[in-house]
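Shown here is one chain on its own, the form predicted on its own, set out as structure tokens.
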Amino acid sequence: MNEFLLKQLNDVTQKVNLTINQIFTQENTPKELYNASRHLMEAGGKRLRPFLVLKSCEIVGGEIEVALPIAVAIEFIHNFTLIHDDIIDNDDKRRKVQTVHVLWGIPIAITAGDMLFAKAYEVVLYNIDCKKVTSKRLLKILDEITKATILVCEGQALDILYEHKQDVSEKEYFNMIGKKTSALLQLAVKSGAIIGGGRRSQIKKLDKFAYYAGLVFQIMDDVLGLTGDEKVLGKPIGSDIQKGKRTLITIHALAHANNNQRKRILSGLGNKKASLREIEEIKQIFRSLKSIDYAITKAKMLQKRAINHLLSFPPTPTREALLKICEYFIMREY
């Protein structure tokens, strides 16, 4: 990662940290549900929502310590969708550590996401300094947040329902992910801009940016699941093939395989006990067919929409971070 980005990716992880170990106290009880809903928090994570609030709202002119609450409240809903998406997709590791529902059962874990967007709210009413942000302002991101979080469960569900429908075009693929991922990405630009004092017009470009890189940030994501290095990306290869995941590659391969591929493709597509093997097998095939390589050009082409959103913006430091964050998404390796 690029130096200049991780030490502005560390300076918002040290504040917004910070905060959360302010809200999560020693005395909080019962102690299994606030453990279980910090854990996934404290192993980790590169708190890529909250840097966007901060820096939206310094681009436009901020204060980064007034946005804080808001970052914080985004992170809570974040982690709150990721342990009910361990559940889901009964997956056992992420960010090297057991998941929630491993440690604690599905009951608590349930539980814990569910305090995680209690919380949220929570924080934004009661953490905003009421004589730097306006109620419209307060009401406008609370309306955000209710509605991007709407977004997210829709994007979720269209995730479940395709694993079982064969044939999924790339248009629902992308109104899928648009709102399972980008929602919340474009919730923390809109956000830090609104409680920045952005202009609308403002608001309406970082939104953009947000969208298309938050298409950038899940096709990698996907490209990720079967080319990562397994020990850093926290998570086993190809366990999207067991899933039956309908990624943009699968969607690619599927349109391009001849009957026997695609047959090949079919029967360990969705099958949880498919062999290390099989899904070997699965991978030569999105090789030949270039569906990895589609993937990626098609991220890259997405990246430059991302990044032209931007460019109006004034050359300035905090341009430079949120450039430079648009770029780590087609290059991270976790």
Contents of the next structure:
Protein chains: 2
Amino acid sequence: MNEFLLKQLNDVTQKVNLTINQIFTQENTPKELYNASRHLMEAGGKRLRPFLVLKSCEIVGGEIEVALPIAVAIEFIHNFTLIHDDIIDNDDKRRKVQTVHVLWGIPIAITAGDMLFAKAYEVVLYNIDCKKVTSKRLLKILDEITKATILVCEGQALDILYEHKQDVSEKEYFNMIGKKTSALLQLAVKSGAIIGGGRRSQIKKLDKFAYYAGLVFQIMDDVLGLTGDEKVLGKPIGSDIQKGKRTLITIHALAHANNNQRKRILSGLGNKKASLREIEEIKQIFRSLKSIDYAITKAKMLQKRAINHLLSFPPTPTREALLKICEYFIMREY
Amino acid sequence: MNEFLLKQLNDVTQKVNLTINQIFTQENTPKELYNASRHLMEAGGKRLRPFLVLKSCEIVGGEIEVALPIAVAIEFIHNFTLIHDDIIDNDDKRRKVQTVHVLWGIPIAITAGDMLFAKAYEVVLYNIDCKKVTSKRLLKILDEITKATILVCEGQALDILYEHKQDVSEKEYFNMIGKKTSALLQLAVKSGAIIGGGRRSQIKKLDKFAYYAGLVFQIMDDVLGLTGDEKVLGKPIGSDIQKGKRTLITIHALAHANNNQRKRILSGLGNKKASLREIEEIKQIFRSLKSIDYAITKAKMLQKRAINHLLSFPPTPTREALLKICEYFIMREY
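Rather than the form predicted on its own that you just supplied, could I have the structure of the form predicted in complex with a further copy of the same chain?
Entire complex below, previous chain first.
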């Protein structure tokens, strides 16, 4: 990662972690529930969403300290969805550690996710400085949080339902990831800009930026899930195939495969017992059909669109940081 | 059920269902997610929490129409917790129908619960009449919703954790059900009274009323789970024993059992394979130790405390309705 970006991300991470540690105290009981809720956040995470909140606040001229509770709230929402996703996808590992339901069981994991969601609202309602933020603006932010979470749930449901749908179109795929992934990034930039006092036109541009950046992020996430390094990524490679996840890669491959290739892809897709050799064979088909290249090219094109929406902001270090994070979405290794 | 109460409850149910039907429209997609979210609400439910919201609004002199979105929001929260509870407890039936995860699978059920939680905030944020409710009051209500849901999650976690704890004290039991059950009833009366413009002293009395009424409700729920009629109740009798649920009855029995009785109770408690005969034997021990009577007597005592907090309100039909609902908590059959 670019050194300038790394420094900026570390700075945000420090601020956010400090606030998280103030919110989760030793007195919280039952301890198991609170430990389960914070487990994934403690295991790491890049704090991309908090970064987007604070930089979007800054780029419209706001004070980032005021936006900090929102940054934490969105990180809570992100992590609540991860806890529930891991149960849904039956994933054992994330961020190189065991997932919440593996460590505490599904009942506590479901409840820990629910609580983290409620805590997101709590952080905003309790920690926002009422002297600096009007009630109306606060309500607007709560409204955005709520709408975005509903979209994330819709996207998550589509992701689940598409596992059992034979033909998923590119349009359906983009609708799904727009909700599942972009919606939370859009929430991050919008709420950061709203609390920073941004103009409507600025909020709109940041919104578009985050929408396209989210698509890039998800496409590259799917690419990494196939081609990444298991040790760096912290989760098993190729598991998306076993789960039957629809990605831009599988959609492209299925649309361009001959009968024999199509049969072999479909026999592995959604087959939890697919062997490593079968998965390797399917990856080979993807390569021969240039489906992975197709996804990367598409991601780069969308990245350009994302960046274009930023270029009307003056060339400040804050704009540079947002541009760099979007570049990083393509180059990242985990 | 008393005819006066039945009429009042039906009236509330009609109003609430109408609003729910306006919120869930045919256009919502993905259909599976929205159908899963509304499934339990459509299957029935007594709308006790909406009833408490509207009557509490009325008793402090407020217009019930203004409180309707809050009544619906709290019904959403209640149902979101039921969807997740049924997964956690592995329950197949509720309200005489199959549970959400049985019909749509665990992944969609988890997501449907999450979305219903978000929808609760949406209802309040979108449907409250801003001409009649100040932003400050609206924020206060969102704050109460958030705090209550965190308590419900804590109570739910305690309920789960106590299944594996050998000795649970009465104090721990009351702390658990105060969070798991009373918190949402307290939210209902408080938010109803807040939006109705109630005075602080009125809100405090209603809060105490709902706290004790919630304890009564939960104790009697545990009694019904042992002694009720399976067909009326709509779920299997004695399953609390198999699940290892700690109730006032089991706590009393374990504290008063001789060694042999204790051994027999513990061999069935939390034993998913316990036979109907074993459960019947344990019920017999509960009867011989008068543990069920003890729970009912305790519930009646707490009911008196609940009622006492209402008696300082003038004797109106609204007060009568709240008194009757609390009486019903003891007499109900499902």
